Each structure stands twice: as structure tokens, then as C-alpha cells.
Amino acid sequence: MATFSAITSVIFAPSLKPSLSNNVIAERTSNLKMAIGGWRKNRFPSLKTNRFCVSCSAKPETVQKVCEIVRRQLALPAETELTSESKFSALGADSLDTVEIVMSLEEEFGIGVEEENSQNITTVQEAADLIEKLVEKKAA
């Protein structure tokens, strides 16, 4: 009795817009499946990650004062290493250090973080990020 097999292949035009072809090869011992995927003419290719993560990159000063407030807030030692990819969390701080966190920044910059909008708040950079646009929204 035969095994069947499908390999798939992708075989790109001068358009760059890939024809799929589809071979069924008939084999006694393989059972070889394969599939690549390619571009697409006008498309963006689909890229698959676990989390997807937008940022838009408050200005380095901002994070810095937002590592400083966290810092002092938290009682981190200097040796401790903080960047804007750094957890809340991962440094030791729970809901309340979070809130008071929030109410310093708040304080810092003159501005106020709605409830809904703290909560979200869950590294450095969303702190700072959230900052810089509210800033922005009170200036304007």
C-alpha cells in the first residue's frame, strides 16, 4: 500500500506575487510535508509573533525621569538594573506600588492619568509613553 505525500511550494513571479502549486507524489516510505510562504504583490507578509508590541518611543529624557520616579518609589538599589523594557512587576511592585507609582508621575509632570489608563500601565516605557501623549494633549 502507497503513502501519499503533498509538498507544497511556492514558485515566485517577476511580480513577486507567488503561485502555489500543489504536488501529490506517490512514495512507499516519505511522509515529507513542507510549505513556505512568500510575498504577496501590494501585501504586507504575515508575520506571526506571540505579542505583538507597538511603542511610540517617548523622548529618552522622559523615560529616564520615569526610571528615577520608579526607582526612588520602589526603593530599588542603584545596582539595579532599569530600562524602559522593565517590568513593574519584575522589580517587586504589586497594585498599590503601581498606583503610587502613577501618583507621582502625575505629580512629576503635572499631569492626570485616568483610572482605565493606569491600569494598563505595566512597564516603563507605557509609563512613558502615556506620559508623552498626555503631556502633548495638554499642551495643545
Given for the second form:
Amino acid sequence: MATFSAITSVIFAPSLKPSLSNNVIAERTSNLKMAIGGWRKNRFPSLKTNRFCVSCSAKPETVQKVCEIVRRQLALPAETELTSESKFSALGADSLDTVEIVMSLEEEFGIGVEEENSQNITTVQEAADLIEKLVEKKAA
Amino acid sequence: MVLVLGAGCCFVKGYVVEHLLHFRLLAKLSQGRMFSFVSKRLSLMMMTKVCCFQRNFSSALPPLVPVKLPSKMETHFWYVLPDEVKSESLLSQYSELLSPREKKNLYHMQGDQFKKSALLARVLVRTTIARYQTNCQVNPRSLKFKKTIYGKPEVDWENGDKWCPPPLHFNISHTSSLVACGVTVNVPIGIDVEEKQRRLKNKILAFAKRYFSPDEVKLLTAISDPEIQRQEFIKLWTLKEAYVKAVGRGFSAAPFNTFTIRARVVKMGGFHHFDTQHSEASEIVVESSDDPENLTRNWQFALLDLAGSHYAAICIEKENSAGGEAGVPMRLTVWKTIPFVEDERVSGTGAVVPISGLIKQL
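Following the display of the form predicted alone, present the structure of the form predicted together with its partner chain.
After this comes the whole thing, all chains and molecules, with the earlier chain placed first.
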């Protein structure tokens, strides 16, 4: 809402050019508390990401390699769509498949995945992200 | 004993009801078409002939045959063979039993065979639990499920405060060719089923060295025949999975390489490799390197050859906390079912062959 964001811009970023005249700002003052309260409940719009982590998604090559391994493990037909968001469970992977996938990834990338982490790998993207994190840690 | 829901009488809450329809016909409808998810309903012409004066869950499906809860010392095991469920209309009616979230999950699954077994897994758990409500009828569609903080599924009983939910525990497992649900009362249960012909993509010993305990690796390494080695691997995998699922705290709480499962000959001391000839005499035990105390002595196992095609492992907690009493068998009843169509008790038949563990089939 334009009004809402105008209020926040006036209060929190005085350097921004306020688009409202003083009259309008005065009018809105009574709504300020509610607006701030509302703001606190919502995330700040610009940080619109699922994970508040600085490192962004894994490299496309990593995702690609993960997809290849998953496709091979699950013997997926060529027409099955496989993206970074694909969930292993939706592709027909059971627990043995998931563990085999993790093992293949370990061999492919030369890393070791702890049990706690392997339990949290549910999508291709999550696998790729974890791999890059572990590869980085190993290189360091 | 085969219970066919055909013409007959059914006593429900004091009402005498006469079924006029032979419900077995449901299974024979739609001659062998490929299962598809177009949810058109077949004309319910046949169903309207049913004169049923009891409250029906959906207008089309007959009531489930109720079953008494297992006693404290018993385990019930139900399974469905997806290949035996061919009727598209039945499958369509099954999908009506699912919650919106389950339907959504199903929608996103890829692969017809896999989708079908996933559907049957939800239907099996809902209908199985609904059977046990002998005091008041429970609609399998209305059951709600939740997960413990560790992620283990359980029933979310929602009824009013006069209702005391049964201390029922369940666990499911499925492959694309078999769907199973185990039920106990008072004690946790974990099950795992795996196709006997399952092959690993990785090398067995490399996999075992990475994930299994040193003693288990030693045991597998000692097997020279690769086919026997593969079979023993799969059996061990199902037992370990069943254990972790029974404990219910997830993979990370009981990493596979921190515990050893082995067969032990009862009353003779010493340890023994899985011995198929003397299955009645060998007990399966779990030992934990993390926890050498009593916790691991509280678990009882059974390993079965199911329907000639699968290994099935069952793990339950022993009732008495004194644990270690050796020689007490797991009392087990097994049913093969097509929910709403047919139930067949198969324990004690060729469909259920004990491989290992102390089992008494009922």
C-alpha cells in the first residue's frame, strides 16, 4: 500500500524524498502506531528470500551434477522433469534411494555428509547447497 | 479365512443392514486400463442399488469390516498389493478419502506406479485405523494426522473429552509393489518392507562400510556368494530401518553405524548368522555402541518373507521394562487387504514365511 510505505519511508529513511505533503503526514500520524505494529509483524519487503543467508544458491553446474546422480539412482525416464526444486520423495525415492544418492554425491564431490545433514536434504537444491558448503569447508 | 463383503448381513450399532450389492465387483470393473488420475466418477448405477440403512461414509463405499484392537502382546500387520487393485473407479473413490494436503502431495508425485502405491499407503493407514474404532464409527476420511517433534507420524485424535482415544501405534512402509501398515497397542512400532530383488547402485560393501556398523560389515564381508550377500544386506537394511522408525527419533538420533543388529540363537548362548532353517530358535537383537545400557534390550524384531516378493521387518518395543527376557515370541497376525473390498488373514500361510526372530503367527 502506497500510504503504508510512504509512512515507513518518512520515519525510517529520511533521505528518501517523501511524496506526501506535510498535511498528509500529519493526518496519518494517528495511524502511525498501528502501521509500525503492522510493519513489525511483516518482513521488510526488500529481504524477500526464503533463507536469510548471505551465500546464495549453488552453482548451476553443481545442481546439474546432482540432477544427473538423482536421475541415475532413481532410473527416471527421460521425460521426467527434474529441477532444482524437485523433491526426492515426489520422485519416488525411498530411504534407501536417498542414502544411496547421498553416498554417490559424497563420492562425486569428495565430501562427507553427516547423518543430521543428510536427513535434511529433501530437494535437489538443498543437496547442491550442502555440497558447496562442504566443498568450501574442505578447501578452507 | 476370506471375508468377502458380498450379500449378507451386517450388524452396525444395533441396526440390521442388508447389502444387496456384491462389492467384489468393484475390483473387476474397468478391464485392465492403465491407472490414470482423471478423477471422473464412474456412474454409480450399481452403488445405488445398495439398500443400506446405516450411516455410510461416502455414498459409494461400503463399510469397513471392523477388527478388534490388538492386545498388548500382539502386532497386527496389514498389506496391499497394488497390482491387485485394478479398478479405476475404486482408486478414484480411494482418492476421495485423502485430506487436501495428501491429495496435493499426490498430485506432485511423478510416475504412475509410484503415485498408485503412495495413494494406497494413505488409504491403507486411514482405513486400517478406522477399523479399530468399535465403539463409534470413524470415517477414514476424517482422521487427522500429525507428526511428533522428531517427524514420526501419529494420529491426531480430535474428539471431545468423553472420548478416550485408543493407545494405538502404527507405522507404514511401501515400495511400488507392496504397501504395509503395522499396528500395536501401547508400544511403539516400526516396519520396513523392501523388494527381495532390490539392487543397489553402489557396491554393497562400500555402502556397508559407509553406513553400517563394523560388526555388520564383517558379517557381510564373510559372505562369498554375491547374491546371498545382497539378500543379507537387504534384510539387514530393513531391520535397521524398522528399528530407527520404531524408536521414532529420525535417522540422526540413531545413525546406522552406531548400532548392530544380529540374530542370536536363544538358550544356546553365542551369536549366529541369520539361520533360515531354525528361524523359530533365533532371536534378533540390537546392540548400540552409543548406549550399552538397557535401552536396546527393549526391542523385539521379526523378519518375514512376505508374499514371496518382499522382506518385511517389524520392530516393537517390549512391554515390560525389565527388557531382556529372552525367548518370548512376537504374536503376529497378518492380513492381505483391498480396503472395502476384501480382507484375507494370511498369517500362518505360505504368504508369510518367518525368516528370523521369534514369531508366533496367529
